[in-house]
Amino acid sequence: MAKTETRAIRAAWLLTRMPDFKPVLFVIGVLLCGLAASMALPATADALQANPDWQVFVFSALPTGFVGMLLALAYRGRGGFTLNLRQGFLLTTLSWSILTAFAALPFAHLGDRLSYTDAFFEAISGLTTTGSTVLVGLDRLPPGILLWRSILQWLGGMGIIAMAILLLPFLRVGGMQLFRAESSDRSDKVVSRPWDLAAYIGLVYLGLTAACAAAYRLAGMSGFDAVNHAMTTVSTGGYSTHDASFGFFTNSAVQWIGIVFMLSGSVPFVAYIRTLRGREPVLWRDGQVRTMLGIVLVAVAALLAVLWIGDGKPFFDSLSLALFNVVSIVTTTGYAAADYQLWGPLSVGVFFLLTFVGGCTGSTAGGIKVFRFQVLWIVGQSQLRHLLQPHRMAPMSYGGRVLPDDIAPSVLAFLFAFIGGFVALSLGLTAFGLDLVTSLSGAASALANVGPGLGAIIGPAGTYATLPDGAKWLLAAGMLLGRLELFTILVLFQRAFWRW
C-alpha cells in the first residue's frame, strides 16, 4: 500500500512539473480560427468562376474553425499572459504541426486526386515555404486550390519572419540571440515595443507583396498569376500556377522582376524598418546582405562561363538564366526558369552547394543562413590567429560588435545538427529505395526549404508525386525541422524539457 501511495504522489508531483498547455492551446486556437477565415478567399475565387470546388473550402473551414474556437474558449485565464521558455518551444512546434494538419484538408477533399499523405506534404511544403509539390497538371487545377497554395506560402513567410525576429532570439536557437530586436541598449532598439515591430513587419511584407503583384501585372502576367506569384515570390516559397513554373513566361522582364523581389524577401526585415525610420541607407550597409550578394555574383560568374563561353549562348540570355536560377536557389524560393541539370556537371555541383546557403536571418528565406557562415568564418580566422599568436587576446566581433561568448558554440552546434540531420535524412530516403542523387538532394532541399532537388524524379522538371509515402512523411519532417531551426524541435525530445 505504501508503494502504491508513493507512486501516486510521485505521479501527481510530475504532473505539477509538466508545462502548462493552456496558454499554448489558446494561441493555437486563435491561429486555427485565422486559418479557417483565410479559406474564404479561395472559396470565393472558385465561386466567382462557378467552380463547385468552393464547397471543399467550406467543408474544410468548418472543422478548422470549430476546433480553433474550442481551444481558444478552453482557456480560462483572466487578462493577458506571457509565455515562458518551454512554452515558447512547445508553441512553435505544435502551431506549425497542427496548422499544417488542418491546412491539408482542402487538398485531401480534392476527390480521388490526393491521399492525405500527399495533402499533408503539399500543405507543409507550403507553410514552410519549401515549394516541393506532389501536384501535376497545375494549369488545369481549380483557381481556389492554386490560390490556397499561394496563401499558405504567404502566411508561412509572415510566420517565419515573426518567429525569427520575435521568438527565436529569446529561445537562443543556433546563434539567433545575436539578432535580438529588444536590446538592453535603448539606442539599439528598432522600435519601442514588440507589437510595434510586428506591425512594421506586416506593413513591409504587405507593401512588398503589393509592389511585386503590380510589377508582374505590368510585365504581362494575368491578374490571377500576378497575385499568386507575388505571394510566393516575396515569401520565397516558389509555388507557381503552372507546371513549367517561370519557364511558362517568355517575357524576360518577368524574370528580372522575380529576381528583385526574391532578393527582397531574403533581406532582413528589420533592416527595412531601420532604413524607413532612419536617414542612413542601413539596408545597403548590412553585412549579411553584402555577403549574400557576393555569393550570388560568384555563382553567376561560374555559370556564365558555362552558358556564354562554353555553350555559346547570347550573353544577355545567359545572364538572365544564370542569375534567376541562382537567386531562386540561394533565397530558397525554388522557382525554375530552365532545367539547369542540362548545363553540365559544374552547374549541377554549383546548385547543390547553393542549396545549403539560404538568405539572411530575419527574412522569409530558409537554409543555414548567411550569418552562420559569417560566424563560422570569424571563428576560423580567430583560431588561425590564435595558432600564430597563442598569447594574444583578441575578442571576436561581428558587425562592429563583440560576439557574445555563447554565439560561436551555438552556431557550431547548429551546423553539427544540420549536417547530422542531412545525413540521417539521406540514409532514410535511401532505405525507401531512392537513388543516391535523389536522396542527397531531397534531404538537402527539405532541410534548407528550397523545393526542387536533383535527378530525374525531383529535379527542376520533376515533382515529388511518385515518391513512396514513407519518403514523403520523412521529407515532411525534414521540412519542419529545417524551418524551425532544428533545435526548436529537438529540445522537445529531452526528458528535462517535460519537468517544470
Given for the second form:
There are 2 protein chains.
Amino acid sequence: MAKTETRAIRAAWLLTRMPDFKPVLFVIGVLLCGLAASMALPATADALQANPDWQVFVFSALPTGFVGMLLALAYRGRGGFTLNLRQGFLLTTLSWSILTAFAALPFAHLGDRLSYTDAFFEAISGLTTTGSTVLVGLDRLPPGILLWRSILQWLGGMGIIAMAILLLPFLRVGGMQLFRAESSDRSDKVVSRPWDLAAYIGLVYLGLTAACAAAYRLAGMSGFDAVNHAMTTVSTGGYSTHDASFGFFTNSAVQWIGIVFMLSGSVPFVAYIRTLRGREPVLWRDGQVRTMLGIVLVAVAALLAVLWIGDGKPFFDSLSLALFNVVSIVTTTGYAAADYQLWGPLSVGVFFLLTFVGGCTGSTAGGIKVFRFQVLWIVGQSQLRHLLQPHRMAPMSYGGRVLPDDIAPSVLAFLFAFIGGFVALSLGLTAFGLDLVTSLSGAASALANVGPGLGAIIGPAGTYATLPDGAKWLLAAGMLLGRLELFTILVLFQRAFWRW
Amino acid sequence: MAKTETRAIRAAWLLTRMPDFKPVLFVIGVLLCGLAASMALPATADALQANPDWQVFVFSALPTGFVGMLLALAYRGRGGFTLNLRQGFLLTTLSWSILTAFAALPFAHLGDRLSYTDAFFEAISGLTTTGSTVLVGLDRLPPGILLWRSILQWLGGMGIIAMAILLLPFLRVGGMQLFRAESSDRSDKVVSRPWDLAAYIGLVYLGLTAACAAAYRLAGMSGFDAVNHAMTTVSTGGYSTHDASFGFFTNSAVQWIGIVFMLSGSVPFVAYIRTLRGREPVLWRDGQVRTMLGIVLVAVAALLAVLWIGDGKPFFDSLSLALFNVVSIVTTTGYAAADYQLWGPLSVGVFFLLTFVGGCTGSTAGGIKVFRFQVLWIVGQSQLRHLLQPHRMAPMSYGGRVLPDDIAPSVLAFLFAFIGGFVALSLGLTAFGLDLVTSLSGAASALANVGPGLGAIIGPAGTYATLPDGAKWLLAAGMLLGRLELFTILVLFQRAFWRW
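Could you switch over to the form predicted in complex with another copy of the chain, since the one displayed so far is the form predicted alone?
The complete assembly is shown below, putting the previous chain first.
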C-alpha cells in the first residue's frame, strides 16, 4: 500500500519536472496545418488532369489538418511565446518525426503500391532532403504524387536552413555555436530581428527556386519537370520525376543549370543576405564556400583523369559529367546523371569519400559539412606546431576570428557521434544481410542525407525498394539523426534532460 | 653573381640551423649493429640444417654491421648524451626507415624470389608488426628466413613498447602525454629510472615470449613452430611459418594459447610492472584493458549469433573460432584461423570495423587504440551535458584523474590525421585499380598494423604478393605512418622543424 502510494507521489513529482510540452505542441500544430494546406497543390495538379488520385491528398489533408488545428488551438499561448533550451531540442526532434508521419499519408494511400514502411521512408527521405526512393516507375506515376515528393524536399530544405541559422547555433550543436555571432553579435548583425532574417532567407530561397525553374524551362524541360526539379535542386534533395533521374535529359545545358543551382543551395544562406545588403564578405570570399569549391575541383580533376585521359571521352563531356556527379554528391543532392560505378575503382573510391563531406553549414546541404573539416585542419595544424613548441600554444583562428575554446571538443564530439552512428548503422545493415559496400555506402548516404549509395542495389542506377523493412527503418533513423546533427536527438536520451 | 652568392650564404645559414644529426646517427648506428648481430640467429638455423641459405644472412649482416659501426664510431659522444625534442622525432622516423632498409636485405638476397620492393614490404610489415606478407609457399621456405621474419616482428614489438612508454608521451603525440605521468610524476612513479623501466619491460616481454613458446610446444607444436609463433604472438605481429596461418593447427588448445598471449601483448606493459611490484591498479583493473575486453566480448557475441545460432555450428567450436579471430584483429596480430568472410555480411562488417580499433597504448598493438576511444567517449558525454547546461562545464575525468585540457584537441588532431591518412591511402590504392573493399580494408589494415584485409586478394585467405609495386609502397608508407602514430612523421614536414 505504502509502496504504491510512494510510487504515485514519485510519478506525480516527476511529471511536474518534465519539460513543458505546451509551446512545443503549439508550434507542431501550426506546422501540421501548413503541411495540410500544402497538400492542396498536388491535389490540384491531379484534379487538373482529371486524375482521381486527387482524393488521396484530401484524405491525407483531413487528418493532418484536424490534428494540427487541435494542437494549435489547445496549446495556444496568450500573447507571444518563447522556447527555452530543452523545448528547442524537443521541438526539433518531435516536429521532424511527427510531420514525417503525416507527410507519409499520401504515399500510404496510394493504392496497394506502398506499405506504411515504404511511405514513411519516402516521406522522411523527402523532408530530410536525402532523396533515396523506394518508388519505381516514376515516369508513370500521377503528377500529384510526384509534385508531393518535390514539395516535401522543398519544405524540408526551407526547414533546415531556418533550423541551422535560427536554432542550432543557440543549441550549441556540434560546433555550430561558431555561427551564433552571425545574428546575435550586435556589431556584426546581418539584420536586426530574427523574423526579418527568416523572411529574407525565405525570399532568397523562393527567388533561387523561381530562377532555377525558369532556367530549366528555357533549357527545354517541360513546365512540370522544371518546377519539380527546381524544387529538388535548390533544396539539394535529389528527387526526380524520372527513373533515370538527370540521365533522362540528354541536353547538357540542363546539367550545367543543375550544377549552378545545386551549388547555390549548399552555400551559407546568410552570405546571400550579406551579399545582397552589400556587406563583406561576399559569397565567393566566404571561407566555407572556397573550401567546398576546392574539394569539388580536386575530385573533378581526379575524375577527369579517369574519363578524359584514361577512357578517351571528349573533354567537354567528361568535364560536365564529372562536375555534375561530384557536385550532386558534395552538395548531398543525389541526382544521378550516369552510373559512375562503371568509371573504375578510383571513381568509386572518390564518390564513397565525397558522401561524407557535405556542403556548407547554414544551407540545405547535409553531411559532416565543410566548416568542421576546416576546424579539424586548424586544430591539426595547431597541434603540429604545438609538438615542436610545447610551451607555446598559438591561438587558433577561423575566418579571421579567434576560435573559441569550446569549438574543438564540440566538433570532436560531433565526429565521434557521426562515426559511431555510421558504425552502428553499417553493422545494422549487414545484420539484415546486405553486403559490405551496400551497408557502408547506404549508412553514409543516409547519415549525410545524400541519397544514392554504391553497389548494384542502392547505387546511382538502383533503388531502395528491395531492401528489407528493418533496413528501411534503420536508414530512416539515420536520415533523421544526420539531418538533426545527431546531438539534437542524442540529448533526449540523457536522464538529465527529463529532470526539469 | 650576387644572386648565387646570396643563395650560398642562405644555404650555409640554413645548414647551421638544421637539427643536429649526430646523436641521432649514433643511436641508429648502435641499432644497426644490433640488427646485424641478430642475423646470426637465422644463419645458425640454416647452417644447422646444412642449408646453403645461411650465406644470405652473412651477406646481409656484413653491410648492416659495417654501416652501423661506421655511424656509431663516427658520432659517438663523450660521456652520456641526451636527445632534445627535434632529435627525438628525427630518431623515431629515421631509425624505423633505415633499419627496415637493412632488415630487407636477407629477403632481397633470397634468390630470384623477391624484388627489393617485395623485400622492403616484407621487412616493414615485420618490424611494424603488421604481418601482411608477399611470400607464398611459407611451408617450403628455409628455416632461416622464416625465423628472420619472426625475429623482425619480435624486435619491432620490443621497439614499439619502448617507444610508446619512454618516448612518445614526451613527444606529446596524439594525446599520449596522458601517459607521461606514468614515469615522470614522482609520487606515481613505477620505477625510479627510465633505464630500469626499459629493463623491466624487456624482462616481461622475454618472459611472456618464453611462456608462450613453452605453452605452444606442450600443446603439440614443433619446437621451431613454437618459437616462431611465440615471437609473433607476443609482439602481436602475426607472421606464421605456414601459408594456412593458424588454420594449420587443428588443435584447439593451440588457439586458446594464442588468444591468451595475443591479449597479453596488447595490454599496457607498465601495468605488468605495477602488478608484479604489487601496486594498484592491477592488470584487470586497468580502464583500457577492461574496455578492450568489452569490445572483444561484444564482437564475439555478434559472431556467436552468426555461427552458433545462425549456422548451427557446435557452441565450443563457434566460441573458440569467433574469439580467436576477433582477438587476432583487435590486438592487431592478424593471424587467420578461418576465412571469416564466408560467415556472411555481418561478420565482414564486424571485422572491417574491428580493424580500426587496436589494443591498449603502451603495448605492441597498433590501431587507433582504446584510450583514444575512451577520451572520445568522455568528451562526447561532457558535450551532451554541456548542451543542457551551457554555463556549467563539468571537468572531464579519465581513470580517476582530471583530463588535461590539451588532450581533447590532441586526440582530435590524431583522429583527423588517421582519417586523412586512411582516405589518401584508400584513394591511392583505388588509383592502382584495386576495388573499393580491397582498397578500404587494405588501407585500414596497413595504418592500424593489423595485417589481413578483406576481399578475395588481401583477405585472410589471400596474400599481398599480386598487388602492383606502387600499391606495395603505399601500404608500406601506411604501416610506418600508423606505427609511428602519424604525427611523429608529419611533424618533419613542417618548415619550422628544419629551422633550429
